[in-house]
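Only one chain is shown below, in structure tokens, and it's the form predicted on its own.
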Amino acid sequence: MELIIASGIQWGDEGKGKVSYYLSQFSDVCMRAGGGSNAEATFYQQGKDWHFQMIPSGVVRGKVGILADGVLISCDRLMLEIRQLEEEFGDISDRFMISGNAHVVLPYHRAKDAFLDENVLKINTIRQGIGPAMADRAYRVGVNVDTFIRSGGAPEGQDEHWEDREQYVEMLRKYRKNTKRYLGELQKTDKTVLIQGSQAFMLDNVHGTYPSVTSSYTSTAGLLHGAGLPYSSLTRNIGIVKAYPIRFDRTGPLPTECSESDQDHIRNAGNEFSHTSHTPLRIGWLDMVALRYAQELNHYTEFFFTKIDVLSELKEIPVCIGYRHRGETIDICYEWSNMDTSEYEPVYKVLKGWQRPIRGVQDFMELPVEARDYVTFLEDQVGVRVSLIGTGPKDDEVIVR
């Protein structure tokens, strides 16, 4: 078996939907291994745009799709996506499966998520109930898919919230499979499996900018753990890097956050708004310090560099190559938890912009020299080859090097 992981390594929204859909054409099986409906994968297929929060992108291509043990199931969102797929392709039960050990997000998880964020956390979660569901799993009082099916979808004390519980039970029973056995058998074959990361590494619950993080483990090791696969099976570890990092939340650290005018320009050029609320996203300059940290902890074999076309109108592009911290300049930072960004001053190298459109370019040598320099500067600074470059949102707007 060949195993590929493709995951974001900044603060999310790196273009994982487009990347995972693109890579799925070279895979037999596509899977989610962590997180839940708290991240949306957006991609385009033959003029139609898809917005998935639960189902792996490759199912649209006819690939086998898996929601593995580490995924948190939001039944309402999953049912919506299954119905969208059935309307387009008919029954998908022969190529979509859910682990019985994946846990279910219950209505009170969402209510608790909203209450905590409003009154305690104040970190701007999207209130999908993921954190409380993860906490219940850790407390050993969570409800997994098998328990949900056996209990008729009505956990004790929650009956009044589950008007659609019978439909959810029927849905989960239909797609519940022994995914561990299936993956164990796959390891004896020459099939290719793609793990699609949902959040991003700098939002990892342990290694990210805690407490402004997600509730799951988004590192390479965390995704393998959620999938139930050994590290020795990994053949390609693709880190997805956006040409400019963004954050959804309003409070978490983003050391290279741009001026308001630069954010407005990039935001409008790249449509950097929340998919659900159309909230403007925070935008920063490319941060080599954070990327070096992510690389040291995950050992990516290559990068997929996305959305460089958005920067095409800029005359100059600052790139952060270090932080000034307590009288010294550091090129890698390890102190991300409870970070006080006022103690870290970005050190910038200003690169020349290319100032001409490059959307849709498919040959690296057809890029302006300044755009090529931007790519190779990333490679030199982090020590990882950029093997793929996104030059637009469409599936074929990719440079393969």
The other form holds:
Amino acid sequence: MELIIASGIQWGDEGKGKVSYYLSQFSDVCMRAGGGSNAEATFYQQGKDWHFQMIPSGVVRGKVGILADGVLISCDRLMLEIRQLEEEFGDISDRFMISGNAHVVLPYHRAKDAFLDENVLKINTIRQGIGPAMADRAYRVGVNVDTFIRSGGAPEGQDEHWEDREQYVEMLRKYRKNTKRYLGELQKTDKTVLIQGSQAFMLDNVHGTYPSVTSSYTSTAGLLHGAGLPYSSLTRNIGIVKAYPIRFDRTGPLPTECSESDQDHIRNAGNEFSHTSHTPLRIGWLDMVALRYAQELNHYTEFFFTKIDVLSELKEIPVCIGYRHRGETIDICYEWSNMDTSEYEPVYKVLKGWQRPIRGVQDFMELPVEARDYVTFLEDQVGVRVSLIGTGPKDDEVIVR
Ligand code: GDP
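I've shown you the form predicted on its own. Could you give me the structure of the form predicted together with guanosine-5'-diphosphate (GDP)?
Starting with the chain above, the whole complex follows.
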């Protein structure tokens, strides 16, 4: 078996939906290994756009899809996506499966998520109930798919009166498979499996900008763990890097956050608004300090560099190459938890912009020299080859190097 992981390595929205859809053409099986409906993946297939929060993008291409043990299932969202797929492709039960050991998000998890975010956390979670469901899993009072099915959707003491529960039990019963056995068998074959990351490395619960993080483990190790696959099976570990990092939340660290006017420009050029609430996202310049940290902890074998086309109109593009911290310049930072960004002042190198549209370019040599320099600057600074570049939202708007 060949295993590919493709995961975002900044603060999310790197374009994982499109990247996973693109990579699924080289894969037999596409899976999610962590997170839940707090992930939003957008991609286009022959003029139609898809927005998935649960199902791996590759299922649209006819590939086998798996929601593995580490995933949290939001039944309403999953049902909606299954219906969309059925409308387009008919029954998908022969190629879509859910682990009996994935956990189910219950209505009270969402209520608790909203309450905590409003009153305590204030990090602008998308209130899908993922944090509380993860916490219940850790407390050992969570409900997995098998328990949910066995109890007829009324696990003792937990949301027994959920009115839609019967249809959800039926759905989960239909797609519940022994995914571990399936993956075990796959390991003896020459099939290719793609793990589609959700959220992003700098949002990892342990290694990210805690507490402005997600509740799951988004590192390479965390994804392997959620998938239940050994690290020896990993052949390509693709870090998805967006040309400018963003943050969904209002307060979490984003040391290279740009000026309001630069943010406005990039936000409009790249449509950087939350898909669900349409609130504007915060935007920063490419940050080598954060990327070096992500690389040190995950050892990506290559980068998929997305959205460089969005920067096409800029005359100059600052790139952060270090932080000034207590009188020293550091090129890697290890102290992201409870970070006080006022103590870290980004040091920038200003690169020349290319000021020419590059949307849809498919050949590296057809990029203006300044755009090529932007790519090779990233490679030199972080020491990872950029093997794929996104030049637009569509599946074929990709440069393969
Ligand atoms: P995710 O949160 O990482 O899953 O991000 P999405 O998959 O939702 O992508 C965010 C948006 O960026 C979507 O509208 C994509 O269509 C778009 N997108 C992805 N890659 C590119 C790219 O290379 N260029 C442009 N312009 N848009 C892209």
